[in-house]
Amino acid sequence: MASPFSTSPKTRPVPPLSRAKAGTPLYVHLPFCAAKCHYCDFFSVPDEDQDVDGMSAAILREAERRAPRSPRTVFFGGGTPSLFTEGQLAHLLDRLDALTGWRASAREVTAECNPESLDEAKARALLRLGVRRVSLGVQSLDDATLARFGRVHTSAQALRAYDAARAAGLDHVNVDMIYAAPGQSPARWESELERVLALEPDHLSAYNLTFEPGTRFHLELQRGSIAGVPEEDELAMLDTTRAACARAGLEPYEISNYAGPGEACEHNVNYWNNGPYVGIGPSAVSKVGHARAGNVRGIASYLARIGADGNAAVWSEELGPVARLGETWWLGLRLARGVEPARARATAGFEGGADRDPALEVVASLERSGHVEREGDRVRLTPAGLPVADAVGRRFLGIGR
């Protein structure tokens, strides 16, 4: 998963953030895909006629300047890292290890993979190179839905890719799914979900389809050529997902993520805890201390900037402590365990103490409306708050703005 923060439209170079301390999580954005999915708003481009080796060289040059030593987690995202050949993966991961020592330090190493580019040989190569966890972009087990999404694999390929990952010896496999596809009924979603859970994945990411600006789906929604499913069906699918995952032994640790014991994605939990991280590659975002910065979105522009001086950052910001506090709550309430107010203040660098904590006023209001509750020293969403989590979280973003 890339950072939850989008890049800014600014395009002028800015000074890079200071180098993060050893142990900081590392995200590596590999921007090439077999095709652009109709719902995707992450920066990615079709790989045809792209200079994959040149991109790897640029990413390594940026890593030489900015990647932390001994990262505790590493996430290779995109894009589709599994599109890289075994040789290209070996070159990139070996050189990155020489620069950072990630193979000795990382407790969790994840690579995003798509079914059309993952076979047993590729899975074995990833395992041999140090990847211990794959996130497989299945998205649907209905071929008509996959075609509507713009995916280039079939349901049969998805099942073969999952089997390939297991046969290769990968013990940590996440399956990515999307529900509330146009025309999908709760019954159809339940059928797909049960088929996926029968595979016994260690982790399931189940995302409610959203129509993000700039995507093909958003354009079709505006034109009226596509429509979302009714809200009551979305809620039914969410309830179905939580119930089915519970039966399968996967607990919801975040709104869209379910894991077996010890299988929660540590790298992504760090994002939701508003922790520090370093992102390298085009469009990647970093958070070091209380400052954030993002790289340029573009292949040619990224290569040119890295080639010039090794700095691809085109925007940066450092919010005040109250705004940082609001973001910490906005992110943290996505987690099932919720937010500990004292820890949120420490993360945000807010020194006013509980008596002056503006987030607690919002908490009190949301308690009265039944959207959050306290359990011990934590505040978490209630069952009534879960379906409107985005709206609840946005209440906290307003406290510092």
Second form
Amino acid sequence: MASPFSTSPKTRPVPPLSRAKAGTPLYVHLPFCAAKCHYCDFFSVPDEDQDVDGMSAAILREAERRAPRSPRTVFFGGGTPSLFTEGQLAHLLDRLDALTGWRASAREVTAECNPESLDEAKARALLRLGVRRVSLGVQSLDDATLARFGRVHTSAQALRAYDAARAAGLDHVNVDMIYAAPGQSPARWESELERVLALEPDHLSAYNLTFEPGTRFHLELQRGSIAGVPEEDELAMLDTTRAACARAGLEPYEISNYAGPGEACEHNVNYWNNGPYVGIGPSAVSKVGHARAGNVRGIASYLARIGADGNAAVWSEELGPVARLGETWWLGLRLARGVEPARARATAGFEGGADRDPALEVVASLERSGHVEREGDRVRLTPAGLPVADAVGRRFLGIGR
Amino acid sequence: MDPKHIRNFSIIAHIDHGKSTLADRMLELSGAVRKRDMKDQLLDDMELERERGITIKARAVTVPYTLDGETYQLNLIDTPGHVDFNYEVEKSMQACEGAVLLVDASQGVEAQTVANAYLAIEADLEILPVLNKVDLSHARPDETAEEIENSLAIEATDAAAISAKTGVGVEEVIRRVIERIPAPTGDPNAALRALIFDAVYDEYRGVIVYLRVVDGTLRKKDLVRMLGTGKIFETVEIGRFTPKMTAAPELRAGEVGYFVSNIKKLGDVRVGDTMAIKGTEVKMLPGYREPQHMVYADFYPTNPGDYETMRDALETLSLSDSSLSFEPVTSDALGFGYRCGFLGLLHMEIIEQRLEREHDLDMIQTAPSVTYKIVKADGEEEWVYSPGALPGPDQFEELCEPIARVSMLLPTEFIGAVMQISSDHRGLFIRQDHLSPTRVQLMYDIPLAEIMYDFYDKLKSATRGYGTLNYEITGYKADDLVKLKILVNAKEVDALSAIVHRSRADTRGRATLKKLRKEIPRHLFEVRLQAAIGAKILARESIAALRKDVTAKCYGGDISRKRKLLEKQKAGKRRMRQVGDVDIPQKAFLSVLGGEDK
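Switching from the form predicted on its own: structure of the form predicted in complex with the partner chain?
Then the entire complex follows, led off by the chain already shown.
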């Protein structure tokens, strides 16, 4: 099978996954941004001279073939969906509704927005078109840090965009933040965080900055022109975030996500529950049954493949039951509520009961070392396990080997 | 070809001083290889060699070259550049009349230059100094020439100044090779004597022997006898490397070429042996000896199920490397593996990499060690091939270790430092000889284990690289030796133990734990390390538990990629063995060796 890492033009198309059942969550990837941020490894390109209508048409063509009927949740991500004009959004969302009926079916509809392209009019338009939740990329309230990140907005613009969303009547607003920026102290992060929490967002995503391979930051890190913050500081910032969010009524429900009552992002929780989903658009990934497949990462190649036969998948994988079980645990432990072993077996399609469940041996060992704990019939990370979730995850990914 | 028109020469250079590049340019100039067919460093044909930038097996190339209307046959014999392969270097030089001494003018004379130049001087070769990389802005050709004169007493004022990379000056080097290196002597009509200076194993043709005809003429179908091994072979094919193998009806005195028979194992051919026509009585060429194993190390498959595969791989490798020996061994911590004998540490590394690369084997390799001998109360003697296998102290009367007679050549200014190092390594002074006002030879008896531990590194750094050493094993001697045990989370890891002198156990224990602390990754729990003799703990270290290892973002589009990343990090741990709950990486097993961290 082709590798999801591969972006070489030699990647051959792979057969598309079968059509997902009605109700399956739907993700739509709109790959254009005002500019590429220096830390970002999602597939997105600057929108200058890009054919938005052509991309829209291709996405709709792919949706026609693959999008599930009546999706339970819809997420417009990217990229920056708010960069689309009202007319472009209306065309895309209306046609998509005609294909799937999402406006009637979806309990949660999110669009990612960036401050430079979200004003009250855009927010009203989104709401009118059926979007009920926006995720606003604020990232930092420090202008120097924003500039360092390659963001094209200021903190003042971010605050205006937040107010615009509220003024338009959006009741579910997430704010995306990044901490552990080069040179940032725990105290400075705490003050930024307090200012963000003072806005009373319904949801906060706070990500420890990661130097992802292929990003400008990664390159600069390798060259030594920037450095990450010390590990103790990162840990302190994680603690600060959890404590401050709790005070503000936002419960941590995933490693980097905090939500007010009923505000957890259902669409994303489905990923961590290792559930099925359909992704449409360049680089988008889908999981149907036990198989995953991903679309080509490229504007021209996506357009060409969709133009040819409506299939842009270039890699796919289907793991065996034990590997799926390990994956389910790894993902599930990211959630504060943790994993219910029997449900993990069912999700993974692992046949055989608790007595043959290899994940339970790992659980027992991690319980002894204090990294996971049982809460009723669930297993979850302890406060000691949370900062080393990957090391814990690797133990589960290694089962059956 | 009239021997008057033959020139046999090699290039001597320190690693990275440009030997292979110069050889490539010479081939290009001769027209033997078209430029577009050139792969950089044509002479090195193993993938590994190219990657490491070193030449493991000597190669020979014959090219025609016309100078002032006369056509010459140039035989360029490439030599390995590492002390492990000194014997092969010696033999290659014995096949030549001259050598180009290539020195990087930006680096100056270095240890290997000196060591190999001395081998060339001993082989009585005409030496042509050449200064390379003179196009670099920081080149200092005058100083380099002076260093050559001072360190080797070779006239270097008119040394050719070249850039092998750009080709500038390479023609001049060839002219000097022709004008200054003597033509081979030897009588084409005398009885055949040919020197085997190398041999390689070819999957299809069997062993290919590299030879220099010293006297007489070798013809196709001749029945030849190897004087050292006594083996008899029919000459199936002979020829020259041009640089492709090109068959020829005969090879005459002075010529260099190859010999192919139906030789199935490289072990049937010995470098340095003399080839003669069966039934003739001729004197063997000087300097032949059996390969000597200086270093032993245990290899264990990372996956115990690969044990059989490992045996097959070692058998295959020994077809093409007659210097490798191996026998089964077992360890409490690591299970079943093989104990292998090597010429030296580089040879060991090369074998290790070939096993992994050519046979796709993941292995754990223990620190190299020497073979010990125990003498029991009833006088019975037993060999101990690894420290882990040493029985308890009540099981024997004496523990003996191999002693090496070590000869070191060094500039006189370093005598004090080297004597200090030698006595620090339990050396016994034997003799001191002044070779010149500036060079001295020191002779010591030093336990071989000390030489392997870090003596060579120490010597090199104390003499700024100018000290070279040679040694031979003279026998076994009993001493107050003890087993230094290493415990990881209270569990003894036999593959990490070492046999050391009691007086040094403490220092060695601490040094080993410090290195282990660096090599063993942080775990989800604290890892405690202890060094002990019997029940007595000499040193402790601990590796704090992992504090932060978490992916910030993981959504639907990331899952497969992030999972593979985590699995890859896990795969990065492939070359680890689990002892109890602790993953111990390959490098940690080498921590019981001294020296600088690599």
